[in-house]
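Below sits a lone chain in structure tokens, taken as the form predicted alone.
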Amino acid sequence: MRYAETGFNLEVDLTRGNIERVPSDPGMTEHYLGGLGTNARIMWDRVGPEVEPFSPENLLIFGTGLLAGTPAPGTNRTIVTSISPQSGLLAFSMMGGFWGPELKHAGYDKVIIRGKSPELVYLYINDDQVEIRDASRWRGLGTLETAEVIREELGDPNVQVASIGMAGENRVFFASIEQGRASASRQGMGAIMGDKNLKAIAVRGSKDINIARPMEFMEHCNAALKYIEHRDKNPIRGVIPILAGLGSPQEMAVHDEQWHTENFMWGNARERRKGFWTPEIQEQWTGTMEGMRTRLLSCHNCPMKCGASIAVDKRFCSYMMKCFSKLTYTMAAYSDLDFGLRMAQKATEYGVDAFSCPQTMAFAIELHEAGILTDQDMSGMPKENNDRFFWLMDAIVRREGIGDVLADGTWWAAKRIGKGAEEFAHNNIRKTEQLPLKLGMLNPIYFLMYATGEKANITQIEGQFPQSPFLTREENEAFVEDWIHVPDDRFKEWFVEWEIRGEKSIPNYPSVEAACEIVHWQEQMHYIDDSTGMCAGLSSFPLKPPFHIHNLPGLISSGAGLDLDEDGLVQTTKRIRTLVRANNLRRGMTWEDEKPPEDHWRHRFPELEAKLLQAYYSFKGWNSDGVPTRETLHDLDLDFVAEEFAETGILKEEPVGSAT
């Protein structure tokens, strides 16, 4: 019997309108877990390197996390996964909601497409009966009309969908999927489900999960529960409201925004805009937001409530709202938030990702204040400025026009249009996907979460460890008293020494070694997360979690009936990272594309970063050049990347850290 997970993954081929239930290798789930890490496996073994975004040949993959639909709280994600067409890289998008958990009950762990339908269908799961059914009557259907409508022809009002608007049948290159409270926007997974005709995929389930050990899994679960409620009753003080609780950030519920609206660069990533925040605005703003926001929302099985249901207008279906995502149209558009949840309304429907749209239409909007993208160019751009989003957005999504240039990102889009233009696709890591922000003077810990993370999304790479220092050594020494998350305790001895200014703030402090640590310590949280279905906001993301690298292994092994160790947790973790990167350098990425922007920080310091990535590398186990030694591989039980790598160039034999 398999735990936890079903044991089974249902494989759809478009092309030739074949469905199987395929019996999974439960020591795939041994060695990786489930989501991200098995996911990740199987690109590895089936999407060779030379397959490009737009073929056939690429998967797309809907894994459930291994606790996915279990009583764990916060366990409910799914993880999309496919070759990124914005960075020809493998890509992986977290969805919440009650997706993940419905597939898990209709006795799947995995939905992996290939192949591309010679119409626009959707596919339908309920238990064992999946048909792929035509959808082309609903082609450029918003995600939430199209919701709507597969419900109302299944008749039956609980199913859950995950869809595409215009934007993922255009394939435009940050398309999103959406469905219900959650989504997968980064990376473009939407224009991969665009690509392959597949409109959406509707799921129900009736089936049972098993646990291992109940009684023992249970008592994990009923002491996170208690641990939420004592921090919801304590929360943390000196911290900006947003960290001072539990859960993805709470920007839905908070209405002080002086810390990202003053502190994140506005438009194109460029101004800053010090003391923006005036009780005028934070009253205009609030007064929206409640009029706007009809309740507060959780995902699947999770007592948090971190989005909500947003109305600009009691009339239509109101629209799941999350994080950051609500600012990010209105400091693009250097606007208010009444024009930001209006344009995130349409964006939701359309299916574009919060991060990288808002961005790619303030590059826009600059290229023509800056002559060179021309009134010809923009030929029926609106004169007011909202109205000029709302153009922009309209023409992006249905690729007419200079929307057809934009539809891939800045750094493709600059690329088209030259003339200069590159200089300002200026907010791009991997070369080519646009970050959500700007931060001020370098922090040796955030330059090694861009520079190496897989994945550009700032909640999807920092962590436990605070972002800055308290103002006095008394409030870091009261932090670290009850702060049991930490993998040992010179954890607390690093933040306890940091200071705001002094010998020991940054960028010269957190050391070059603690800040390898550090980040070696965040980065692991998410992966084991990312595989497991764990919500960041109850484990790897907020400041003293319920969940932490020391209750985790008896969650997981009570719940999967695995024999994991805390050790044993850090080394299959070590090896799911290992593999997402393998991944990665198999299909080009080098060392050469692990930096920030040049202007992310104001004040850089290249022999600083140039010896944290070298250090970080040697910490790893990868060679100067940022790829796994031959030892590492074999440490991790994945001597059949050494063996492509050694054969193919990748890998070149040298010890450790050998180069500067």
Contents of the next structure:
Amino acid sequence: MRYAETGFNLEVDLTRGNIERVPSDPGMTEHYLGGLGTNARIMWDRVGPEVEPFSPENLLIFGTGLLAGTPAPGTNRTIVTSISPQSGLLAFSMMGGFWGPELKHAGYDKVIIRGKSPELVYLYINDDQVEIRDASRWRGLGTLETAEVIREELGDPNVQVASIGMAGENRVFFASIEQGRASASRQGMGAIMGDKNLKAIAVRGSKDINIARPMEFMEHCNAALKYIEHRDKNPIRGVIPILAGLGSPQEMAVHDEQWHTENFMWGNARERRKGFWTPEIQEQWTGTMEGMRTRLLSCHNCPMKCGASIAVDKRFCSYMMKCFSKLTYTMAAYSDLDFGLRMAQKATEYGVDAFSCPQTMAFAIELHEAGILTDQDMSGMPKENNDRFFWLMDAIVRREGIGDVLADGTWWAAKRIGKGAEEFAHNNIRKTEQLPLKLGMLNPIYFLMYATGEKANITQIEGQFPQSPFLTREENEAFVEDWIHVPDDRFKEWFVEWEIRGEKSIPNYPSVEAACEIVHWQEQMHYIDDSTGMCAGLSSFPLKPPFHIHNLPGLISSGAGLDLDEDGLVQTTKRIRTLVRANNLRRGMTWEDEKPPEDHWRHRFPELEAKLLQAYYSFKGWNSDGVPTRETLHDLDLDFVAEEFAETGILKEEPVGSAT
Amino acid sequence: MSAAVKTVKTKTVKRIRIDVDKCNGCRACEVICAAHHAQPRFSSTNPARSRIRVIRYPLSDIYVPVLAGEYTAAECPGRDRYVIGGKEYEECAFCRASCPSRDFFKEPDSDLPLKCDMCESDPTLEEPLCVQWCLADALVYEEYEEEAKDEPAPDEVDEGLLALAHRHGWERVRDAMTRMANKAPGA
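Starting from the form predicted alone, produce the coordinates for the form predicted together with its partner chain.
Below: every chain and molecule of the assembly, starting with the one above.
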């Protein structure tokens, strides 16, 4: 019997209309857990570096995490993996919600899509019954609208639907896959789904998910719930409200947006507005949110309430929102929250990423103001500011006029537009738009995370270590008192010594060595979550979470029937992380691509940065080009990667006799 | 001489108060209910086997946890549909019965009815697990004493016959009884 996982994947060839239920190899679970880990291995085995994103040979994998659907709170994530149309690299966009557990209950760990359907279709999975069904009459329908018509057609309100809107259908590079409460937004997975002519996947399941060692597993679950209650009553002192609690930032519940509106950039990551957050604004925005928000929402089996039903021109709920998407449209357009929530409703139905889309629109406005995009290029654009953004979004998701250029994101659009447009596409890492954040002094930890985060998305590598020290050493000391989460006590020492100003402050403190370990730890926690399907909001993302490196081995082992101790889990995570990198290296990523946006910090330190990067590479067991060495790969049972890298020249043979 | 003391017989009523406004729709109640009732306990989970269901219509902002009640062999002669505060709830949304009109509260593989037992188990739990796992406090456990009426216990034979009648109809039960009674010794 298989535990936590079902032991079966669903292989769907849309070109031939073939569907197969294929048993998975338990050895893969031992080596890569599930979710991102096993997705990365399938991509390595089946999608060579020559495969283009929009090719029938590219796979689109919906991989549930190993623990998804078990009673462990927060285990509800699906990792969507393919080759990103924007970066050309491995994508692993994630969604919570209810879809993943439903798929598990239907009897599958993954849905692996290949080929391209001749017509627009949707996939219906109902336990053992799996069908490819016509969706051609729904072309152009919104993501939530699609879910509703599917539920109606199937006569089952409890079907979980992941769908694309017009943006995905028209292969907008930052198109998302929406699932009501959740979405896989980053890296253009909606575009890949649209390219395959797959409008939606509807799932219904009624089978059991088994637990290997039930009593031990439940002890972990109950302890986590207790700790969540404890953390709820004891928010972290001395940090801004959205960092004090668990979950993803509580944007739906918290009205105080001074931190975001005054520290994050407006426009296309262009301008900081100190003093923006006045009592009048606070009152107006609070009124907007309270007027439109009808309920706080959770994902499957999670006590956090990171989402909300938002009613725009409808009485009860027109869409569901989460996290920072609350402000991205508002701030890109220099507008207000009412506009932002209305825009986000359209964006959800069209299915676009709430980081990339607003920045791309603001980028277009800036290019127009600079005369790089002419009135003719923008022909038909309304006069009023808010209307312009609605107009731009309509053009982008339809790929009409200038929208066709912008639909590829700022990096590609700037290349096509030329005339100095590249200067305006200033907020990218590996061709992908970043959080609109520009700061003063380089932080060595964040430098490494921005540079080397394989997903080029800071929120999916940061988390466990505070972003800055407290004002006083006493506060630092108080913080570390119940900091049980650290892998080792030296992390506490590094933090206690950290100062806002003075000798032990950024950029030279934490030291290069400490920065390497701190980044490694934070990253490791994310890779565990991305493979188990644990939500980052209960584990890798917030400070002092219920799940951490000391209790996760027990949770995973007792749930899935593995025999992992802390060292074992660390080693497994290294393997997964290295294989994800290997996928990118074979696709041409090099150390030169590992850099934060040039203007991310005002004060940069090229020598220190180079030193940090090299030290980190060596800490990870990578050579000076950032390629894992033969020894590292061997140590992780990834000899097959070493062999390919030696053949293709990515890994140069070391001088004979250098080591024995 | 002493005054006659009138004793009032009471019974403990267990109740789960359901606050639909507090429900965040996470379905943890379904997950833990199914796990608790698995054999062996917690060895599996499956909301399809849960004795509590959250009726969810996210786009209508409807989230209603419903506990499985009695099994009924026959549908009601009529059905209901509630509209509260402009929200239209699904047919029989607030009914707890495991009944032929819907596939709620039935084991998915055997179709046998499911019924909430307030997690009665050995050792006794402080509160049913759905309540313990509902950190949103949409489910709150309450106990109170209620005067117990001296009702005669239902006759076992009556109950058995009623079940047979549900299954086969009164006519067949009557025929069988007459036939068997006539053949019985001493008839």
